[in-house]
Each structure stands twice: as C-alpha cells, then as structure tokens.
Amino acid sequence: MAVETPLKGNIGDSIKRKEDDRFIRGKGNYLDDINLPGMLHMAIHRSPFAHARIKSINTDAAQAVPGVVAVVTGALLAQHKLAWMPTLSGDTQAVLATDKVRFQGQEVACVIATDPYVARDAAALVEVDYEVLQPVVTPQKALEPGAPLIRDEKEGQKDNHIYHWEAGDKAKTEEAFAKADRVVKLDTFYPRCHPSPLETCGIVADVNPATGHATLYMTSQAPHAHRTLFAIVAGLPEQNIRIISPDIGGGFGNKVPIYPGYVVATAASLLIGKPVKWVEDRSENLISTGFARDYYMSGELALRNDGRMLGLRVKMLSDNGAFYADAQPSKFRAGLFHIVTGSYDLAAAHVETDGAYTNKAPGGVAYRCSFRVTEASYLIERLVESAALEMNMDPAEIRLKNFIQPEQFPYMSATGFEYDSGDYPRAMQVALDKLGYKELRKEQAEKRKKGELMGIGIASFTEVVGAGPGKHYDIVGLRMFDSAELRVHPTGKAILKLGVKSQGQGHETTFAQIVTEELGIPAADIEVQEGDTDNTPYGLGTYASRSTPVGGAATAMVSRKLRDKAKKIAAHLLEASEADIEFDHGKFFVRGSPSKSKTIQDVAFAAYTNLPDGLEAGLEGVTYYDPPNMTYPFGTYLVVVDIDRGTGQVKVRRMVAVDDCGVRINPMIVEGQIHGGLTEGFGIAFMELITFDEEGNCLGSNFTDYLLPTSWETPKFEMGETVTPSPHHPIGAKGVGESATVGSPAAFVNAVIDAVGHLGIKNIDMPVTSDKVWEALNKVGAAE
C-alpha cells in the first residue's frame, strides 16, 4: 500500500517554485547548452541597407575560409522551394532575400562552418552587389501616392497598404457624438519597442539522413504549432519532426514567430546531414526579430457636461514593417484591439485601423500583451485622463462615474466582447486607500502654489486573455484550445504533461498546485513536463497570458476526469455505492462515515492492483480544453511623480498596483509576474525606444542605445489585490502574466501629464524622457 504524504501546495498556497532550485544552481538546460556530436554552426550575413535590389551575390571568399562547409543563399533555397515562408498573419516572408532586401538586418546568406567564430568571420566575407532604393520608414509616408512599392513581388500588390479593419457600430457612434456636450480628442503614438528576452533566439537542427527524422531544439513558445509549420514549410512528414523546447530564458512574445534562421538551419542540416546550431547575438535579436507596438492612434471621446461618457471613436495606423508577421488570430487584423473601450460602460464605439508595409523589420509580436491589448488600454486611459484634464474633473471621479458596475456582468462591450466578471470600483477604491489619494491631492495643491511639479497618475485597465474559444481564435488556422495529460502511478506520484510551454512563469509549480487542489496529490509528488512534441499533447503554446486560462483549465478538467474514475475505485475498496462516495482534500469517504475512507494514494495503487470488474486498469487521461469565452483580468494602478523644472527629470516617488486576476493559484508567483510586468511597463514609459533614421538605419541595436531598466532606475512597487473569480473557468482563474505591462505605461504617463497639465501640456509621447519633458515645459515657458 502507498504511503500517505502530507498535503501541500493547494491553490492559494505561496509554496516556493519547484524549478528555481536548478536555475539558482546553474543547472538549467538552455538552447546554447545543447551540443551534439559532429555539430556545425551557422552565422547569417545581413543586409546593411533598408531597401535595395540585389544585383549579385558572391560567396567565393566566404567558401574559401578553412572550416566553412557551405554557404547558403536564397537562390539555393529557391531550388528546394524554401526561399519564402508563410507568416503567422498569412502573409509571406523571405527566408533569404532573392530579389531585394526590405529592411536593414534582413537575412541574405548563411554560412555553415565547423566553428561558430569561423562562421561569423566568413559571413562577413559574403559580397553582395546592391542597387540602393529609396526606403520608406513611416506608415504615413508609405501610404502616400507614389511611395516606393516595398512588396513588388506580391501579385496584385499596388501600394504599401496591408489591411483595413473595423469594429463596433459606426452609425450608433455618430449618433452618440451628435448628442455630446463636448468631444475630447487625443493623438498619440505607442512607439516600437522590443521584448528583449534574456536569452536570444536559436535552434539546433538535427536531421537524421538515415531515418529522415528531424529533431529541432528551439527557443519556442509554441512547439506544437511550430512543428506543424515546419511540416508545411519544409515538406517534412509531421510525424518525423520532433521539437524540443528546453529551458527558455524569457520569451515575452519574441519566440512565437518562425524566424528565417530556424528554417535555414533545418534545411542545412537536411542537406548536409549533420546537426546545425544557430544562436543569434544580441544585436541580431534587437534588429531583426519581432518588435512590438508601433501604433499611431487617434481617439475621440464624446461626453456630457457631467462627465458621463457617451461614445468612443478611434482611428489607428500600424507600422508592420516589411512583412505582415503579426502574432495574432488570423481572423482579427488588428488583434484584440476590441478591448479599447476599457473598463467603461460605453454605449457606442467604432474603431477603424489600417496597416502598412515599411522598410523595417516585421513587428507585431504580442510583447507581454494579448495581441494589441496594451495599445488599446494605453489609448483609452490616456484619453480618459485628457477628458478629466479638459473638464477639470478629478481623474478618479470621472472613472468611477463611468465604470461598468459589478451587477452589469456578464457585460457585452460596444465592440462585441463579453466581459466575464469584474468589480472595477472596488479595485480602484483599494488602490486609492492604499495610496492615500486624498492627502496626496492636498499635497499636490500646496506644491503647485510653490511652483513645484507633482503628479498623480491613474490607469484602470481591463485586459482580455485566454484565447480561444477555438471557433473564433486561431494561430495560422490552428484552433486555440490547449491540453493536459495526467498520469498517476501506482505509488500515487504523478506526471502532468502540457501543451503550453513555460519561459520562466513557474509552470512546474503552478500547474502542480492545480492537480493538488483537484486530486489531493502533493505538489512535490507531481512532475510537470512541457516543450517536447513527442511526449506532450498537442497545444497552442504559452503567449498572450493563455497558459492558466486555457492550459490551467485543461489541467483542472483532466484531474476531475481522473477523480471520477478514482471515485469508482474508492467505492469498490470501501464496499459502498459510488453514489455514496464523497471526496475532500485527497480522501474518498462514505457519506456520513468520514472515518471510513481511502486516500488518493490508496486508490492509485488499487487502479493497478485491485479494480472492480469491468473497469479499465490505470489512472490516467488527457483533456483538450476549448474555453467558452476569454477571461478579463483588471486592476487599477496609481503613480506619484515629482518633476524637476530645470532638467525635466521625472522621479517616480510611489507606485501602487491593485490587480484582480480571479483566483490566485500561487500568490507569490502572481506577485512576481506583476513585479516583472511593472518593471517592463516602467521601461516602456520612460526609457525604451527602437527608432530609425531617414535611411532606415535601426538606432538601438544594443543595450547601450536601447535602454532597459535596471534595479537602479526601477521604483519600488506597492501591490494590492481583489479577487473576482471568472464564472466560466473551472477554478475561477483569469491569468496575470501581462496585466502589469498592459496597465502600467498609461499610469506612468498620466502621472507626468497630471503634473504639467495645468501648464497647458496635454500629451508627451513615450518614452517620456527628461529632454522631452524639459522641451514641453520650455515651450509653455515653465522650464527653469
């Protein structure tokens, strides 16, 4: 008989992360730790120009370098029909450029060598004769009549326009604006930024020429989906492809797309018959892999004189770079921007968006955000702040006046999203009380009398995560469900296999806790496995904060499936009717006789040794969970800043974050997720910027030029919580991985505008650097 172990790690317990021990000891296994016998190395020759026609490529000098095995060009790939590949958005992208280059840093040729440094040196010797063309670096210029055509290889493509997409009711919105006492408008730009994971992207491709099996070790957030894409692109039988994602040092959306380096390394391994490793360096990661944001947004809010919001009108233009490669459901051309009505009871809204090609690297990754939710949240919260400023209302008051009320849930938004649950006034009140809002407003008034600049920023965000449902949401056509497979051994220990894939989120602990809650097996007795397509059920991966809403739900459901079977076995062991068996905290007992019980460990042992007649042996199962709706985490963030009139320097004095992500599985991990997201939001608001000069040169290709926050700059965060379970999720969890990055940039910027708004300054676009603030102050005669 199995030995009973004490229960630990139920939902709500802040147990330590199981995976941290190996990470802290340096025992993690990352992509660059993988070295195979006979392995070759790959380096990429990239374009120095943003827009240029390729007249010829000479690889003689590179091929002559001792140690070089092969030089791969687009022409060679074209012979194997691999020169172009599909993007996640259904566009096409050059694997290696054949006709012309379309952004600085685009992949032109690859060198395969016995040593990584030889490969890099030889890649620099590839000679390309370019005819430089006029680049286009903004979407506005790209859409001007007569602008240079970037995608001239696409049949029927006559200009640089990609898509037009609308949501909401235009006529109803126009009626709302016609009835308004006033209209508040804001034009703002959410700049291009980069996820910058600690570990860059890479692959070790090992195609066995004897068996035809391809084992691909990849930094992949979605290994199963990537396997299917590889099968489609490379023409390999899918059952012959195994993708293994080892430990991943951060993803943040950057490791969802398929990059050319993955494809070329696999093709090279297939053609040469040896394993090929490619690991990009930091500059390659910053220049050529998926960017985020880059949205120009114009919002108008229709209001009554008492501050009641009547309608919202939005126009938006996105810069998609040279290839439309956004990571998002293919049915939604602007992702989940529908959430732009935010936390407010808006009767009417209408959104129009357009996308354009430019001579920049393809962007559109969901950088710690669920497909354009960050941009939407930023716009509505900056717009509401503008309304408060223009109407001389308290920013908290105007929000409280317009919030969707708790009794209105489930709530259908004007853009067609059904919010699941929420209590926005309560979250805001918790935040206001924690900050001491009223006292700080008095302090601000006193400081203004002395000419000092102090601001209090507010952002009350609503996020949308957990894509599916599969009938509406997909990635490259694959329905967005997810999966969990649970196997309980005779000793009562278990293995949980998932279709999602951690990049540092703590899955090994969090998902074990769900099983603990549902079956009573201690979390320490549950091994969680992910990231191996041969040994885990098919899933769509981890991004858009969908692991807990979808993969977590699958885990709860498969646990319940096993619990139902375990109940039959317990009834057999207890010689009672199944209808009389109850379950509580890992024990099955006869109703009314709690002393007559069997533990889950007893039942697990019996599942292999002592079964009732007719019942199949074993205690294992698999569930594919297709969510009925997405989940809607929310919260209120408050920021206090002081601004120096002489330098424009913004000092964040306090930051209070109150999050509601439904049921918290492991509060300590949740707080860690929020802390990291707030740090990233702080960086986006004040520091991070990928920009380009008029020639399309990328400015910000290293961490000297692309500034990330360190512990030195990052303010201290004060956190609070409310808990509003999602009514349709099996355990009421909503997901939290992206909330802080979604909600915090607007709070930081609103604090700055709150400090200077009375001087006539209505907007400063991110990043809000000291020179921008000083220039704005100087323009209104307020700088020192």
Given for the second form:
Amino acid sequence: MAVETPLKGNIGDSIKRKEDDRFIRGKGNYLDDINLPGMLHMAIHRSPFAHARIKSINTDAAQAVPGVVAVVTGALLAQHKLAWMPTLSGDTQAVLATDKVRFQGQEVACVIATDPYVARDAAALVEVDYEVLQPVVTPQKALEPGAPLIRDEKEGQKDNHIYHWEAGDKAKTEEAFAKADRVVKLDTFYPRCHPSPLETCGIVADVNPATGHATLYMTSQAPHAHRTLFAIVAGLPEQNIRIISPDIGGGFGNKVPIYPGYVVATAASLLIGKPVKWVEDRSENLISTGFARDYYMSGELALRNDGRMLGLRVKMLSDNGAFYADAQPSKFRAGLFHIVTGSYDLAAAHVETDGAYTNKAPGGVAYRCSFRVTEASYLIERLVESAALEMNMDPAEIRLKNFIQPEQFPYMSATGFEYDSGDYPRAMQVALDKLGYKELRKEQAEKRKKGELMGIGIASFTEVVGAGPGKHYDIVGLRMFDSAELRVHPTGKAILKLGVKSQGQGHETTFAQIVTEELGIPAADIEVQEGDTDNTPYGLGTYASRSTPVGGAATAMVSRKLRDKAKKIAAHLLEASEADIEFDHGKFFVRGSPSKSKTIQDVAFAAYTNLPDGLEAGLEGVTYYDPPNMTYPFGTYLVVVDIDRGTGQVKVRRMVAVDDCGVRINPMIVEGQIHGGLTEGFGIAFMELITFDEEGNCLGSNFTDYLLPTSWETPKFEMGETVTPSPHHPIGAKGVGESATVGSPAAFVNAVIDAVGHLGIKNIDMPVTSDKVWEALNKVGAAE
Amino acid sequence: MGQSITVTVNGEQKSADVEPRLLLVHFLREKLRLTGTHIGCDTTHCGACTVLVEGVPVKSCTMLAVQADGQQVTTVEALAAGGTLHPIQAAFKQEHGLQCGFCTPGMMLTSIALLNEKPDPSDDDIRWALSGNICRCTGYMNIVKAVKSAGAQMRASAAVPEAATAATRS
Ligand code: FES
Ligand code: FES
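Next up, the form predicted together with its partner chain. The previous block was the form predicted on its own.
The complete assembly is shown below, putting the previous chain first.
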C-alpha cells in the first residue's frame, strides 16, 4: 500500500504558507500596531499650493493646543542641518519646506502631540503665509524656454531638465530605418498611477537619549539601505541605528523611497527624547508619497513588408515631480527603460530619455517593476500591435516572426542587455492553445460582420529582474547584492536570516523551501527572519522582483556552504573518506552503500558534539551573493474583450496568462503573485489615474476618486506555465513578483485596440475608461 | 469632554470614557489594543476596518465609538475559538487567499456575514458581497475560492448541532 508522504517543502511543493497563521488570527504586527510607552504622535501640515514662496510660518496657535509637545519647521531642522536630504537617485529633497513649496501636499511643518487627534487638530492651526507662484504641471511645459524654475535653490540648475540618457546605436538605427519598407509610429502616455499598498507608510522612531541608540520601526522595503541613508542624512553613527521593518501590508515600490515624515519623526524623537509615531492617512499617501509612471513615449518601428522588424527608435520624457526621489540604479540613470526591445530580435535600436522637474509630488517609483521596465514593455507591445494593425497582419503571427529564438540565448540585445534564457514561441503557443485562439478569431470575424466589437489582445513580454550585478547596478553607490545567513542548531532546526524583506510575497515559506531542497531540513523546522538590521546580514532589499533571483540565490549558496562542511562531519561519523560521501535529500551516505547513512539532523548534532579534529564547531554561514547577470522571466498574456458601442464599456471576457519564471519554488505562491499582479495591471489599464488640474491640484486623493479594482470588476484569470530555468541562478529561478503588472496592461489595451482598430482607432491612452472608448468610437462615427 | 460607553466586544463588556468624535476603529485599536482591525483608507472604501456590529459588517472607520454604545461588536480576534481556527480562517490559508494579510481580517468578517445570510453563495454573490473590501495583493480569485470552501465547511458542520461554530455568537 502506498504511503502518502507529507509535503516536506522541497522546491516545487505548494506547501501552505508559514506566515498565514498570524495574519488570519489578526496577530500580524504592522507598523501602526506598534505602541511604545510614552509614545508621541506626529501629524504633518502640508502645502495647499503646488508652487508658492513661503513668506512666514506662524506656529503659535498650534503650539498653544493642550497636548502639543513641539511644532517642527524647516527652520528648526536647518539648525541641525536636516532641512534637506539626499534622495535615492542622488538628488536633494526638502524634508520640510523652508524657501518655497514645490508641490501640493509638500511637508511644511510637523506637530508632535500626546494624542494623534490633537496632533491633527494642531497641524491644521499652523499658519503659513504663501506667495503663490505659477505652477508647472507637465514635463513638456517644464522644458519650454522661460518656464518658471522649480529648483531655484540648486546651484547651477538653470532649467527644469534633470537628465538625458541614451542607449543603443544611433547610426546603425538610422541605417535600419533607411532600409525599411515602412515605419510604424506610436505616441503614447503611461499615466501617473499609484502603487497604493493597503497599508500606508509610517514610522515609530525611538531614539534613546541615554544611549543615543535609534530604533526605527519603518514600513521599509529596504531596511539596510535605509539605515545607511539615515546615517548619512542624520549624521547618526550607523551602528547606533537599528531599523526594524515589521509585517508590511504591501509595498509594490511605494515603500522604497525615504519620505520626509520618516526623517522628521526621527529628528523629533532625538530632540524630545521620546518615541514618535507617524502614520500616513490614505490621502497623504496618494498625494505625496511614491507615485509611479508618468512617461510620455514615442516609438517608431522600422519594418520590411513581410513584417520583419529591422530597427526601433524611441524618445521618451518623464515627469519626475519636484524632487528626483525614486530609487534609480545610478549607473543606468534612466533605469531599465532600455529593455525596450522586448522579446524581439532587433538588430538596431536607439533610445533617448529625458526627465523633467514639475510642480507635482516626487514620482516615478518603480511600481511593481524593475526601474521602469513596465513602461518599456508597454511601449514595445503596443507598438507591435500597431504594426500588426497597419500591416494587416495577425498580431500573433508578427510576433512569431520576430521573436528571439530559443537557440539564440544567451542573447545580446541592441541596447546591451544579455538575456539569459527563453523560449518565447513556446510560451505563446501554450497561451494560444489554451485560449482557442483560432476559433476566437473566427468568432470575431462573425461578430464584426454583425457590427459587434470584440477584441483579442496579446502581450508577449520579456521582464528583467534581480538587479545587480553590483558592477552595473547600485543605489546611491550601494552595490546591488543580497545576502543570507543560515544557522543550524544541534537538534537540526535552523534559522535563516535574509537581507531582503517580504511585503506579502511569502518569504518565510519559499526561502525555507530552498534550504529544504539543498539541505533536507523540513521547511517547518526553518525559521526565516528578515527586516531587522541588527539581526540580519546587509542586503539591498525587496523590490524589482529581486528577492528570489538574488536573496534566493544567496540562500541556496549558503546552504551549499553548510552542506560542504556537513559532508566533512558525515565522513567522520561514517568513518569514510569525504570524497566517498554522497548527499541525497537530507542524507549522507558512503557511495555504494546507501543503507549506512547519517541524516542532516545527525550531522547537525555532531557539529556541536562530535567533530573531526581541526574542524570548527557549529554549522552556520553567511553568503553575500552578487548575481552575474539579471534574470529574464517572460510570458504571453491574452485578453478577450467585448465592447458595447452604446456605452463604450469594455468587458473582459477572458484572460489567459502563461508565465515562465524559470523554476517555481512554490507554485501556489507563484500563481498568487501572478493573480495579484494581473489585478493591478487590470486596474492600471482600465481604472487608475492620478490627475492634476492646471493649478497643480491633485484630483485623485482618495479611493473615491482614485479607483482601484475590487472583486466585482476584476476578471477571472486562466493560468498556464512553461519552465525555462535561468542558466546562471543556482536553482534556476527567475523571479515573478512583477511580471504580471509589467506584461498585462499592454495585453488589456491591445485587446481594446484589436476590437476597434478596423474602425480607424489606433490608440487610447490608459486608463481605458468607457467614456474614452465611447468618445473614440463617436469620433469615427461608430458609437451608438 | 468624555462620554462614557459600554460596548460588548468579542463577548466581553468594555467600558470607557471617550471623546464623542472617536472612531470605532480607534476605540478598538487604541483603547482596547485589538490591532487585528486595520485602517487602509479612512474613507469607507477599502474595508480593512470591517467588524461585525450586531452581526452586520460595518466599516469601523465610519462609525463613532459612541454609536456602538450598548452594542455587540465582533473583531477578527474572536474568530479562532479556543485556538481552533474558524472555517473561514482555515479556508483563507488553505486556498492561499492572502498575501500581506492586511485586508484579511476585514475580508473574513464580511465573508462570515455573507455566509450567515447565504450559506451557499455563487461566485457572483461572493464577489458582490466583497466589493467593498479592497485587496491589493491577492487578486480576489483565491479569496472567492476560500469563501466558497468555508461555506461548504460551515454547512457540513452545521449539520452536526454541537459543532456549530462559535465565531458569530457574540
Ligand atoms: S479604513 Fe475603513 S474602509 Fe478603509
Ligand atoms: S493580502 Fe495584501 S491587501 Fe489583501
């Protein structure tokens, strides 16, 4: 009789998540759940204007409210050299405005009080005398000659231009265009949207006046990097700063930057000598912290008449807001925008990107993507759709004709990325078969005859994740490696400590599974710890889907390090030569006689009790892993929509998502990540938009105006997979957290364009709302 | 300026002097230190703060503590009776219905109210009932699955009278 063995948690096992128990019992420990004795509360007074000179600030009325302990202004911070701070991309940002305010919602003063309600009451009483200046709200306007200078405090800053960056070969690209039979062009805008994790940002800063130790509980996706920055900003000795990232209620890039609230709360705690808590409300989060996107893109594709792509030319302009404050690998200043050749074998490409300051909140965080790969992927997938439409080709066929072929890997892209592995045609075929593509095309043709609008959208994306390597990628000089420390105790139970930090991705489970695979210790016996800088090895953190590609690799490598030592101990226990010892699923045995074996638990005990001469006691180690390359997950997403001519309403009938993220550690968690990413992609495509009026007023500052998808609108997803391991990752995993947000917006929009393209509608910018669709239909006389 | 109120929270009577403007969610989180109820939006949109008031799901960021005077309130902390998970909790774990877990308490309480009213809901029933609860991580599919499977579980155990679940009796 077959005995069912319980899942041990090897790679490929969909074991249930270890972290769930506390969350389903309401016992998670999120930032706002932290309360320290004597703790004070902070509220922020924010600018109502987008651009205004500060003439004076009067804090008397605020100060007079019973319960108010202090009112902090920029002038006070300036006395401690804290009025300005460096940003993650090497710019400077006002902590509290002193000279002028540069976006609506900018932090001007902070009130510290014994009660959060009192702090808010008093913050409303801070009086600021503003001289209103003309705001600049688009990057195009910002770059016009004579535009008001936003960063007039920056020495040498003559205009609102931040950077110009190029990639690829200009001459070769010109040649390709000269040879082309035709050129297809697309101008599109990837609008400002917001990651909006359900938990907002916050801090509890606890500086001990007696010891000078600062314990900062922060919603931080990168606690180690943040600690170093705090040391630099505040001039505190780094060893005296401890950042603890507790449970985090979603991050998606929003919790990567350092926000003024974190800095002021820390300064206030330092000055007052008591813990200070600051937690954003939702409006503050939407108005002032971590927008994403806001890229104007123009792409041109040079093609032969048979649909073969010859070259790509791209110009883009980004709106970075008043401070260039997002995380940005400094050696690639425009982020990974240059991954814009996507899944296609393009001999030549040239990309130019520019960034501009505007009177908007500092934006451009990489919302669930690696430093702007989302924008790049959107552009190329929309451009290919445009080419198919203009050339009257099937959008699947034109892609198949141009894909990089499996045997071409490793593949060097025209802009200098070395793709590790891939099989694009196969992923697409799996998706097409699952959808029943051919039948649906027939149905579409039938419907079209009857005047009904139905579309099939395709996006065959290539993602790039796992930043480093350190020689190419850094954040403010910190090389992008990551780390793992593993300790196996005498009873064979282990603690794994990581430099990365989960915000819901299930690290406590999947990282334990890597150790299970490599050492044979059951996942249930492995405690995974993250997010405490005193207690975990230095790492760059969790964003850009880098946990599995980098932290996961570090975990596999440290496990192997321990396995090597364990082998020596096993040889000693088995009285054999180390060279004769083999390891399989947690057992060491002498080659040829598997019956005589020692388990990893036996060996762990011996590591503390019975060691061979000359070997150090214990079984522990640490690995800092600097990846040799990034990893390149990919996939094909297919969307079927029906559009109502009377209302412009788009109904997503089906969505098939085939992802290849290399080896899947826990398929259940991988699928969950894809569900989440597709939902966010759906929201970006159809609903989400932060708008500003001409005065720079933010018009989407709460969830009434900023629409996020709920269970009611969100479509069902049909999942599929292929597995093409990464050749350079120790376990072949590529990372998956952001693939779906990167790949899906183009698939959704392409489906809409596929439905209406034959009517002459070539583009509708996101969010593709029913009114925009109806307007477009109306314009070509096709609305009902 | 305080007003004295008595609220039965998770079966226990709690009395306090509160400001009339104090929100129920702050009463639960700050005064009673029941931090399982979360705040995600302050404007009645996200549902992270959902609790049951007299068995009805209520967004506790939109109700004043004084309005709960004399009423029964159930929070996530009451769901696992004596350490045994409520079927909805077990199902959320089983079906991978959560990631960061921030929306989860609100999601579960809304689901319980639905299942009490409609023990065998369709997918659409569930999606409609949960449309006031935003989740940014999980994509809803597994949440719907979890509610369905909890419903099946609860119907099965309701057939055995003494196994009737304790979670919503408070
Ligand atoms: S916090 Fe109450 S509904 Fe969002
Ligand atoms: S699990 Fe993160 S918001 Fe729902």
